[in-house]
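Listed next as structure tokens is one chain, alone, in the form predicted on its own.
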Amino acid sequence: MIRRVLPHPFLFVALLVMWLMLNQSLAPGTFVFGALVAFGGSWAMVALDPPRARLRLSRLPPALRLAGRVLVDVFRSNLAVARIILGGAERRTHSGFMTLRLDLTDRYGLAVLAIIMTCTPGTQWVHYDPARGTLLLHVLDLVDERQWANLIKQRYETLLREIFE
């Protein structure tokens, strides 16, 4: 019955939630359009059909692995950028772009990796060709290509893979 009102339940408390968040109040006139917003987010899901994520329990080891190694990734990158800005010029001249080849196909773990890849400071998901499986990547400090698919692959990939395939 509620799913007849409200197709997308957890999503409309999410988006609520935050909305709720972010006005930083609870007033009655913030409430409602917060559900306002939140009912239309959640029927704006319906049009876009999206399928249906396969996550399993079982996926949850390899879920915290990944959040944790993002975690210490993102605190990492912003040492290392903050090195970078308040460095001398010689730091900042090997920003650059680079393609990687990628194993991971389906369109949900692609997503996460390319909020990781974004929300890391010193790089920037710039496009992605499904069609040849490859991703153009900014990064701020490019010294060795391999290195960084190296640490793309071996780091994020392969557990999203597990994740997510």
Contents of the next structure:
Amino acid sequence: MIRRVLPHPFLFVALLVMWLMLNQSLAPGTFVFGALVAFGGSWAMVALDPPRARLRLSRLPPALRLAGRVLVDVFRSNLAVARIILGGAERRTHSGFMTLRLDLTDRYGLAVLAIIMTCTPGTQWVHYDPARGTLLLHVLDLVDERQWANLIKQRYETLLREIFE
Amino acid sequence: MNAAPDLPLWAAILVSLLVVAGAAITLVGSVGLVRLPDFYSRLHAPSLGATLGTGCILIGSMLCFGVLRDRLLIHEALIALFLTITTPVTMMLLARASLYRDRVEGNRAAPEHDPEPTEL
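Would you generate the structure of this protein in the form predicted in complex with its partner chain, following the form predicted on its own above?
Full complex below, order starting with the chain above.
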């Protein structure tokens, strides 16, 4: 059994490839050291005991669509937040907290949503309550809560559920 | 890496525009730290540098070394990947620590309870 020696073979390969790319060489020394690092990394993962994630090729198109959407939104919200920062003092006082009910429950899906929310300037993921399925957000430009809720649910959550559930 | 003089003019102009744009956006984010009124609002400002700012500088770097054919363009992709994955960890940690503290100390900066979920 390969998993006796290598508990997470995919992770091992990914770490090794990353190491080789960082060093940009295929010299035997780099290879051996990279394999050692990857070996240590995949055994460290055993201690964390992450729930299994499945890789499916059919999930690639929605994942690419999501990546495209996020790129566009990050660009747009960068400009929006820059405008707020450089704008008048009144514009800077519309921030506030809001709560949102999420239908997404997959841990990896939530992690990706957290990255999207936090990387997009203007929205900040604060706290997810798994018992109630609610997410506490801080929004810089909180004029219409329903507009934000719709945006997150329609633009991201639908696709994330397609990908992870 | 003293290869800059070999860069053709069009590439040099594009690269410098991208790098200056990235630096300017990051600067706006840092200015936001001063201009925004409270801690939670300030959390939004550094993301400017971490996303579009870094993005512009990385694309500039890719263009520069792509034109020079100096090396493969993988480093930039890795930088983008690592930044995207690690920045949210810090931000969420800061936000949650601050929320916890504000609630324990009863500060008015944070709501005592989560607001009711927005109905659609």
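In this text the structure is predicted, and so the values were computed from the model without any measurement. Residue numbers count along the first chain shown, from 1.
Student: Pick from V46, T134, A82, A27: which one is at the hinge where the rigid parts meet as they turn between these two forms?
Tutor: Where C-alphas switch their better-fitting rigid part, the residue is V46.
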